[in-house]
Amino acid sequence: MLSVRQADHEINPFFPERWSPRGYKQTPIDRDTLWSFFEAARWSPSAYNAQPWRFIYALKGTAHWESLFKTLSPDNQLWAAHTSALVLVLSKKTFTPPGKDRAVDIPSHSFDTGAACAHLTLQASLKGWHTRAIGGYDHSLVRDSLHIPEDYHLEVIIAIGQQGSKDHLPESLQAREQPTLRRSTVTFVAEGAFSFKE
């Protein structure tokens, strides 16, 4: 699959080369790798330098893991299980602007965030290690379990580890693992004025 999944212009091979897998092998990950991971995100552009992303993570093994896992939709929950880490990603939808005393709303909270965790995810493939992103979990329990502020918006959980055998998977799911092809970038770029087909 990566032979046929090629770039309609230059870039680095690095990024048609990442992908998104839920075959993992049960790898304990460092607490130094995965900081290193949040690191880059640190350095993530934002609006008015905001920096609204947070991250709340559970390593496996440890007395936290549940608590993250057990949100997790029966389907991830069967390949999730074999991951590294697990790393809930919150977005403020607030700031107090340097000078002012009120907060006030940050309309790109979620783009902001969005942009971290591609950093972080990017840090992690230089490292070696994959990620993938879930969608499916229960926010209710998550934000109650965790006792979260509703200033702070649920975004995704982030799955990490390294790849490994998708024999653990069920049929389904081992026919796809592999990397997706990606739409041609002529069918979301448009000069001057929206022209998409969709």
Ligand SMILES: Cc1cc2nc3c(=O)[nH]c(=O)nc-3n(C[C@H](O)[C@H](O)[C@H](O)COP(=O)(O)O)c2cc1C
Contents of the next structure:
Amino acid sequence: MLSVRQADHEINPFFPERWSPRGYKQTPIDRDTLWSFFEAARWSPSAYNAQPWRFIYALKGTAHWESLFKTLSPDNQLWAAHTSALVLVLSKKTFTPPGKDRAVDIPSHSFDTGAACAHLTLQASLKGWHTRAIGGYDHSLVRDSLHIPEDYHLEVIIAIGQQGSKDHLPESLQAREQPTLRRSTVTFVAEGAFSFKE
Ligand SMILES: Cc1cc2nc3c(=O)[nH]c(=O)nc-3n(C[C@H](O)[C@H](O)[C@H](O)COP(=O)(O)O)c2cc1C
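Could I see the form predicted in complex with the named molecule next, after the form predicted on its own?
Expanding to the full complex; the earlier chain stays at the top.
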């Protein structure tokens, strides 16, 4: 199936091998495995080394799961119901540098947190787990029900699970259950000057 994902330049195959299915097995994930994904996120770089990422997880079958799951859009609930964990990703918008008593803004709080999420998802992929990020959820409901302070930006919810059958998915999603392609590198890399067509 991954033959559609051919790299044009030599890279470690785990990059193109990571993809985000919607068909999952409903296998429980143990805490050590899940925390190893957060451990990978921990080593991501960030401005000021402020490490603005925050993760709130909920395991399938718990009350925490119900709180997070009900915030997903109906389309996302359809497939995410079979995953093993949901992880709400937040980024802290300010940082108090060491030795200072006033917080400064971190303009890159989302950028840094996205990089940490890439570490998390690649570590999951290396261990045979799959993830799918979800932007389609009720942000206000999450902020209110989980009491998220204003200084924390709501990023995504990451669903984690082991890939399983797509049979329970609606036909439209079954048809899309395959790795996506990518633009060629030459469309987003330029030497020295802006030459992009869009
Ligand atoms: C910020 C963000 C938000 C996303 N939101 C959703 C979503 O609400 N529902 C969904 O099914 N997929 C969502 N995705 C998954 C993307 O559609 C998917 O990652 C993209 O098509 C590339 O496919 P791949 O991850 O398999 O390489 C989201 C991904 C990101 C990074």
